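Taking the form predicted alone, here's one chain by itself in structure tokens.
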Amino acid sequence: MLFAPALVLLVVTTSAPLVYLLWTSLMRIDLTMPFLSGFAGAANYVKMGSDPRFWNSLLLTLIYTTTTVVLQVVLGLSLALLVMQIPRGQTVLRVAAILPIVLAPVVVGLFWRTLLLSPDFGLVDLVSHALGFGSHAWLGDPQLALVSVIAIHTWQWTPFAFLVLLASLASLPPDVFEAARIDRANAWQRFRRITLPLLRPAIVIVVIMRTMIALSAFAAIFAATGGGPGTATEILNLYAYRTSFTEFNLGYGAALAVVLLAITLVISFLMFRMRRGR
């Protein structure tokens, strides 16, 4: 009796939308044309196979998702190490790396369309002038527009990483490396046999969280690009958005959204199986 509250509010406030959200999935509600509404069974599944701008935001995602969770990861854990190596003022850096997190995306994205990706006066193309390569349209280029929130998302979310593995560094037992350097360890044979196994824990969880949070990236992406130029930075979530809200079929928006919701799933499940060690 006395969970019962707290479970009754969890299913309403989740298991009920997502209920209704594969209810939807299953029913054709186009509101530009109302009166074919109906159930469509696994209609708007099987239209998933033949449609190319849906292949097209899955591979993107695959590819923003892959390639932020990697940057961080490993711009997080170097930086952890580096920071490591440093005895005093490590919690002015902790304080600065808390900075970006502690920003809303719609800021971020905003912040990088207008201060630093804007062409002839962003910081970003005032350094390319410099260089002597010139200026671009680095958020209307379809090529490097998708580079662009791949480093907007990465330039956020790297202090996340960068967190959680100096912390995990910090306690790690100084005994365990102390017995290699007398077994005459080399650095990168301590790296590799002692440093990762003990930070797989920590690393795992920080590729799960981020993870999930990449594959429902919106709101920085949004705000800096709107998912253009054209589809260039229109990943999945941005799709089914857009079916949704601006193409008002909200029967196959909710569909997509559910292949999402099944893909997060999936990898989350498989990524808390790599926790065990072997």
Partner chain sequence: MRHTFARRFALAASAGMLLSVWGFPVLWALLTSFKTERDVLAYPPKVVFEPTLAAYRDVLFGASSIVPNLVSSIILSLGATFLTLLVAVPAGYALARLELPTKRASGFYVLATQMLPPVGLIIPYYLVLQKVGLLDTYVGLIVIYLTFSLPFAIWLLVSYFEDIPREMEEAALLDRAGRFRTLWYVILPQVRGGIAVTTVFIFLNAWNEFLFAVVLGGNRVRPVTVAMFNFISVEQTRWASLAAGAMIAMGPVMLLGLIAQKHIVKGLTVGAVKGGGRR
Given for the second form:
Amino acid sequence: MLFAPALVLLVVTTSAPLVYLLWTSLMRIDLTMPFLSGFAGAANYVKMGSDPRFWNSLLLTLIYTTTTVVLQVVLGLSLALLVMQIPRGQTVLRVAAILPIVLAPVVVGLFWRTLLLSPDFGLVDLVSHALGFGSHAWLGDPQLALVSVIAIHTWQWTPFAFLVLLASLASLPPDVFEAARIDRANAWQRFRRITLPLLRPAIVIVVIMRTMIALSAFAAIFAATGGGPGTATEILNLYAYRTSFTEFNLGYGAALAVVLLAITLVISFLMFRMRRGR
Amino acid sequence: MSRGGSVSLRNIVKRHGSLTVLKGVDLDIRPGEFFALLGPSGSGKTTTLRILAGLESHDAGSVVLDGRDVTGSEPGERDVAMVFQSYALYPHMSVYENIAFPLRMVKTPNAEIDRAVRESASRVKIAHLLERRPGQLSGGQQQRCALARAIVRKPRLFLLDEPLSNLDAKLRLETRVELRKLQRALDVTAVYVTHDQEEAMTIADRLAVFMDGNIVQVGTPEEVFRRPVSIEVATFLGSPPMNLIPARLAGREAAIEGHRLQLESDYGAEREVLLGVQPSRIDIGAEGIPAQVDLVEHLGDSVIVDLALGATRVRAKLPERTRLAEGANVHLRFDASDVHLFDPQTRQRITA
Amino acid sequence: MRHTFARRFALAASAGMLLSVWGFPVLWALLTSFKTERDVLAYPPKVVFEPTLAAYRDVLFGASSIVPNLVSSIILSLGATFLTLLVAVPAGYALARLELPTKRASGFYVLATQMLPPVGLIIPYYLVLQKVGLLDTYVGLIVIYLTFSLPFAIWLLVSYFEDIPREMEEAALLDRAGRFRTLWYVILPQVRGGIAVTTVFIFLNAWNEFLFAVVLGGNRVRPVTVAMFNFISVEQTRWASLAAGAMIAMGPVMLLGLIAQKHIVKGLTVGAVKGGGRR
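May I ask for the structure of the form predicted in complex with its partner chain now, the form predicted alone having been displayed?
Time for the whole complex; same chain goes first.
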């Protein structure tokens, strides 16, 4: 059985920890007050209901995930359609698009925090200044900070959607489009009735993959804002991390992680159903 | 090297879940014979070949090669070579390495490999292509490469799974002849799967007709063509297929649409039958069974005429010179010796 | 089609925009890395300046040299890549050849493990590694890296193995190659492309990993991603050094991205275009 070693490893490295995580989430483990540790039942989950920081992070997670995914797909698709029209130089564009993908998210977060977004010296701030929008505390202002981290994620990962959709576009059979032209479909109709339905499987997969990644996004935000200012960019992921590893409240952190996990599973389940459904 | 290569299949049963693919196949193939397994797709002929090769297991019965029961032994231990429908050439190896592969696997000295590869390659006329990759070959050349890979090891049994189906029509005819010559020259037993009755007829010494998981008839091409055992076999052979005309049979006489036809032997009591006659055996003349011309198809060297004989459709293959107007009223004739009689219920051949 | 001048111009302009949005920030960082700290803070920014390697010198040979971190990253990435391939190649092959119901179940399991958010796993990892004393060790971290690399690698490889017709193996079996030699001589050479793609991806992901490294690593095991992060929290304004460090830290992956561009695009799309569609 060639599959056996992989199965064992996967069980050991993913499934077993998962069970352990569930167990931990039912415990009170506070490394700052170890004497209080013990079984806590559902207390961690009950606590969440009245924890405004949890609700805030949940809301931020949803905003962050939907906006980044929608932006990536819309921008990626538009760019792919555009680039398909360009006869030459596609390779150069592809290389440019590869760059953000291969960079470590934590480094991207740092890049943006310093070289691009810092007031007065950052590239974005300079451009904004030159265009007459003035200088801003891009990561210091709560609302702008959320916009900024969304922009960072979108910047790094739109190329993914772009490249995937470009490849699927290029693999579509040309004769279908020729037939559609002969059938008097104009450019918009061809896009609506031919391109989009044919691309649908690829788009759905991109949406699923990007949603999973957005839900587990961590390093870029962690590096750019650390979840702040305050809790302005503290998505569930960061909240669970901060609770566990800066406040050392592992039990509650585990419970938060379980909630994130449940959300991820529910969303992916729904998405896969949707994909199979049609 | 030959005089091995006899094959016996004993009551082979193969099931896929609840579906029985082979329902007890018995088959004997003699050494040196070119034997075709013929049948429509899904009839079990390819499965039989794969069981013979050891690529597929079966649920009951035994496979005997040269008197040795090889049921359950590995494909590599059976000393059989196979040409796949898709050729299954190793795309990352040169033609040379492809042909050498079966020898390398049994640690043959390099000099011997080299000699054998070159000999096989020149036998199938691809000696000049040895350095190429399969991807750089035409369909016909790939087919030859697969052939060379199969013959290089001088197997006692040579299996071919629709080896010509991916070639164009002209090449198929040429290769057919060459395949036949090659098999004669090597004096090796060959089992050949095809759904093309013409191919089977022209290439095989004997053939087995598969229908729905059973062998329904075994014989030389001529025997099978002359005396098909059932309606299914009769309509599967021949292009266009045999005509089946409802008739009343009584004694030495058959009545078609009121027209009487004298038969060669006495069939006894009166009953309904289906009277079969090959399109090529039908003639059109001044007298005979009245029919109307529906459609005339010119094939170049011959003409296929669609006729309405009452409610029955009859097709006749006539010489190319025939001039017939669509809609014309004509008369059909055929010899009593060309008539096949089938029971409409059992669908089996009726013998006197 | 009508290719008017305006249309062409618009296309060229938008392509240029595209290039600058993604390419320019990286280029900007590259420029910054050759500036002096004083030039970095000049206002308006200096596009023309006297390039210097001071920042690189500082990052490589200064007090907090990045070199040990590079070594750390190399060990982690190569270790994870090697181990993953060792396990994933046979697993992918087996999975591709399994009977359908089993295959679907195993395929789903592999896919599901790929979806687990790392934050959910890191708490148990932390607790377990702490207990067995593998915190801040290469072995511990490499094993943990398998959690994300293994499912992905198997998933990617399966689609490559599935592309090889079964007849190829059957031909090899008839050619007396046996199971193992069939895999070695016939199957593996044909999935070289897939293995290359997988290798590139696992390496990239391992090199860029941050969360596991920052929590489960420490003073001994500290890859460049963690080092970069620490850099900013310690030294707020030394941007030239930061940029130089980032260039060194990200140099290998950027180089890989340029060299293996085709592989990366393929890896991204395999899943989206076909791999995911079948299971």
